[in-house]
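Presented as structure tokens, the chain that follows is alone, the form predicted on its own.
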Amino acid sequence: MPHSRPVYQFNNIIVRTPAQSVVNGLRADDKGDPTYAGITAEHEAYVKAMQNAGVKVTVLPALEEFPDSIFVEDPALVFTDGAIMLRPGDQTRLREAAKIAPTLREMFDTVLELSGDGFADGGDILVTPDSVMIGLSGRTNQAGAEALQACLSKLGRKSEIVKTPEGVLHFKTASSLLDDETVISTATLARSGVFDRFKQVIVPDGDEPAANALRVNDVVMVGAQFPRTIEMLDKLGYKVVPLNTAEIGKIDAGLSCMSLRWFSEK
């Protein structure tokens, strides 16, 4: 259902301290460890770039049995009236999302879960204007997106199941929603048709991962070694914080993974 704040409006977010074991994180394409100290670095300037963003933060602490955990979007999905626990589509990463209950049930009245046992990752969730985009991949599956979608229907919101194109890890590697009627998008996945009721800007032969950008309040966060995207975007009149990703983008990850964001009417 159409809200009156745009999807992109955030007061809150939660973040999650990288464990040193983040170097041992997950990775569909091997190009090379990251280092802790690089990925630390780089988790701290998100974090401030959120809070100059107008956000306030909740830090939880490392969890040093998982490595992906720093990723916090992934077991879990939150919206103003409430927070539905996933079960991401990787078996390291099951019990992530008991970790984080106890914080979302502590921030939110309303904490629904998953029925049956299927899958759904966090980074394969979309959230437009007028729908919930749920793509299907290799870490959310058909059972799973439905689960989610009945959660969803609970939170009064429409959902849609979509197709992540083959070979892309998540729905949002490849796209992110840049304002309320536009989103940036690789061409492959502009092609399949799936946004083609919104504006699409279409990230330059090369610089897919900056596909991958995150629309805060007023500005857009992109990876910083996106210089081509970044001048796009700046011509077209978006505000945009370059953020350094060389470090997450070796274990798979992107901006929008590393936090759960939210507008609390608290």
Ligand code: CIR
Given for the second form:
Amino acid sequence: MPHSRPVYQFNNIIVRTPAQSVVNGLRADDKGDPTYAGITAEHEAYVKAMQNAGVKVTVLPALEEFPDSIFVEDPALVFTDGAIMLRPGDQTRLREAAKIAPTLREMFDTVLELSGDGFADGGDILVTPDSVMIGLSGRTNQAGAEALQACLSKLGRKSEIVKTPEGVLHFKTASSLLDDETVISTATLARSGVFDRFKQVIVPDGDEPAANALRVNDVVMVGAQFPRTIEMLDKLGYKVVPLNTAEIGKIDAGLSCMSLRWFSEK
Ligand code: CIR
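What would you give as the form predicted in complex with ligand CIR, now that the form predicted on its own is on the page?
Whole complex next, starting from this chain.
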């Protein structure tokens, strides 16, 4: 079976050191500027938590000209069998893909590229055991999603195109996989029915950003500012690792955004 390993089993990740310019990162609403020191501290704690979870971390250098380049999840998608270069949907982020490409070409034998001029951000892609869900959003359009589906088929992956709720940055801003059959999401996204085939856990009202949790091997990383979600997952038997995301939250980011994760058989 090509995909019998859990999709949340990883032994490698790529992260990128935050640039000083990260304080100017994109955001939909003004929640105040994050501080560079605050973001750096959150990033360092994230790297340590990943190492504790059993993952080898490759750290790429900061890119001052790209404030949001710390969010390496958006310009690419990686699997055991190969990597896909994406086309981020915000003009200020589009060239991040070319910046990360040389690293991916070194680390993966197969590196595919989206054809055409559509857009797709990694934050809109939720990998589940039976299918890769691609959320249409302000960053991912139909052309990008279809071009991505063509690349996914080449890697032997089934996929489906779904919708991200209005006003939500990315599909995974509002959802995450907890185990082989369970998804955590916001009530709004759950109501759309996209996760009807899964067991579902809904974040409490007011904890919406906590839906961008991150399952890595045995642990689920969750924003430390969301004690109600943490308690709920703890009671459900998940091994929760709380990580502070208050500063990156000011630029609309969460836990999945800061890494590209895969299982390497090499
Ligand atoms: C952006 O708007 O692109 C960044 N400020 C946040 C990106 C978050 N990425 C993600 O959820 N995958």
